[in-house]
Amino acid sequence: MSAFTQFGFGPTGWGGFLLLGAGVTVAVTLASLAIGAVLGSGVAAAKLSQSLALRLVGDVYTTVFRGVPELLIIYLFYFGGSSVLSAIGRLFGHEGFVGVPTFLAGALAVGIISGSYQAEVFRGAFQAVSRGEIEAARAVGMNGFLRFRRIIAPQVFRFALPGLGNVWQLSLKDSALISVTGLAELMRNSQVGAGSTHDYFGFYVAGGALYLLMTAVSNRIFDAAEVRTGKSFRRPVHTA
């Protein structure tokens, strides 16, 4: 079978199967980025708070989930979570294995890892916001919510964008580890195609090319977002 036929979209082609896997990869990465954004925002707020206990909780979270291997966390969520669910099921008379849905387990695991990196991105972005602007907003009578909505949030988002682009790339690559749970994402589908046809070189090259394509497209999206958000901020005035 020629490469064109093998990776095409005909009855015997694997092109649609690989693209479906790429779609699942993007979906699980988007879900994990959203989960990580929620967790990262909360952890960043904890690390910036005046409370020693909250700062300690934030430090422990970022230290643990940036220091433990990603694969171990995925195993913990899928296999560990399934064991807990099975034990709970037995308490209610259910016999047999109760598995955590693979998409949910993968999104949560990668999302929690992503949250530990996003927390540092958001913390650094907040610290880059001009204190003078916040004081000026307070001086004109803006309450806390208004200051956050009009002054802090737009600038934190703008300063965080480059870092969020890096976190997205990390999450995209981490999503390949979810293949150990059986989720039919791009890595898993590449393995299935390679095992079925014994063309390991061809399928892993094709999978790598699709990962690179997703990386290139997402880079362009983040670059465009940075340019767009940068237009709304005043350029520095240079004096002779």
Contents of the next structure:
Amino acid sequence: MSAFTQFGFGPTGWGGFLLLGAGVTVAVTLASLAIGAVLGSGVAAAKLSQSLALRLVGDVYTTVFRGVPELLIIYLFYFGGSSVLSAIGRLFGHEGFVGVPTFLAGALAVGIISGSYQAEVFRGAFQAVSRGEIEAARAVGMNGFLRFRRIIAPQVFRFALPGLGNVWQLSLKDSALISVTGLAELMRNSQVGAGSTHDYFGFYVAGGALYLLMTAVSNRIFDAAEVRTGKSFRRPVHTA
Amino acid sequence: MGLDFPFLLDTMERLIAALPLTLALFALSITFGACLAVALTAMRVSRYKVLDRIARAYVFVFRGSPLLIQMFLVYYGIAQFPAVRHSIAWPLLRDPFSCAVISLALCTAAYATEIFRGGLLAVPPAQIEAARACGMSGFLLLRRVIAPIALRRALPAYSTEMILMVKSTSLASIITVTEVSGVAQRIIAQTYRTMEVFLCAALIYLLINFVLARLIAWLEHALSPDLRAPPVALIAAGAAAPIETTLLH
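Could you please show the structure of the form predicted together with its partner chain, as a counterpart to the form predicted on its own just displayed?
Entire complex below, previous chain first.
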């Protein structure tokens, strides 16, 4: 079979199958980025707080989830979650293995890892907000939440954007590891195609090329977003 | 739920037995990867546009795709060609351990190239000019001035890359290398005691990373006498003369 028909969209082509996998990869990465954003901003707040206990909790979180292999964390969520579910199942008289939905377990695992990196990104971004502006906001009488919404959050987001781009790339690649739980994302679908046709080389090259396409496109998107949010930072034209 | 210490001890013992394999994967792939990265960095800053383009493409491909797919490509993909199976490299490409080392080294080389290039760009031009003014050029200039400063500047970022590599060795378990994660996965599959096994394995990786981070911090300190504050005790004692002589060295 020629490469054209093999990776095409005809009845014997695997093109649609691989693209479907790429779609699941994007979906699971988006879900994990969202989970990571919630966890990451919470942990960043904990690490910046006055309370020693909260700072300690934040430090432990970022140390553990950045220092332990991603694969082990995925095993923890998939097998750990499944054994909890199976135990609950037995309680209701259901014998045998109850698996956690692979999408959920994968998004949670990659999300927690992503959160540990995002926490550092948000912490750095918060520290980049000028103290003077926060004091000025306080001086004109803005209360905590208003100050956060009008002064802190917009700037933190802008400063965090390049770092978030990096985290997104990391999560996109980490999501390939979810294939070990059987989720039909791009890596898993490449494996399935390779196994059925015995064209291992062709399928891994095709899968890899799709990953490259995704990273290249998301790079562009983040660059565009940086330009957009950085508008107020740009110097007006011809000031000299 | 109480802790089952005999089980934890037994798990720890089995995981530690696999530790040498993890460390070997790490050491070999970092060594080969760093050598490759030096060559790629040279290409990246070369005056020949073609070499620069090739190095750029290499970095894009290996940083832009997941390590797992690279590893599968090396282990399963290349082996399907009869020419490879009949070549002298076959004993190497048939073995999962060497395939894991090859793909880890190829991947880390891409990241290290950018880190080394950053270090190179951070060398102050004045230092290079001064060395040229003293009559150094070519390899002598590289060996005495550029390389030491660039490597020192690259060290903090490179330490992060090394820690990422310690974690990446766990992927070798997916192509059947029974290093620490592979053994952990096996024990989980046999006992379904995920949490306990995870804790033991996590402890081992955190310990490796902790020791590695300390070693690099020590190396950074040892390599930057110029950034250290002068010995405060001596100044307080009014011993100005000895400081002057040490500064002159």
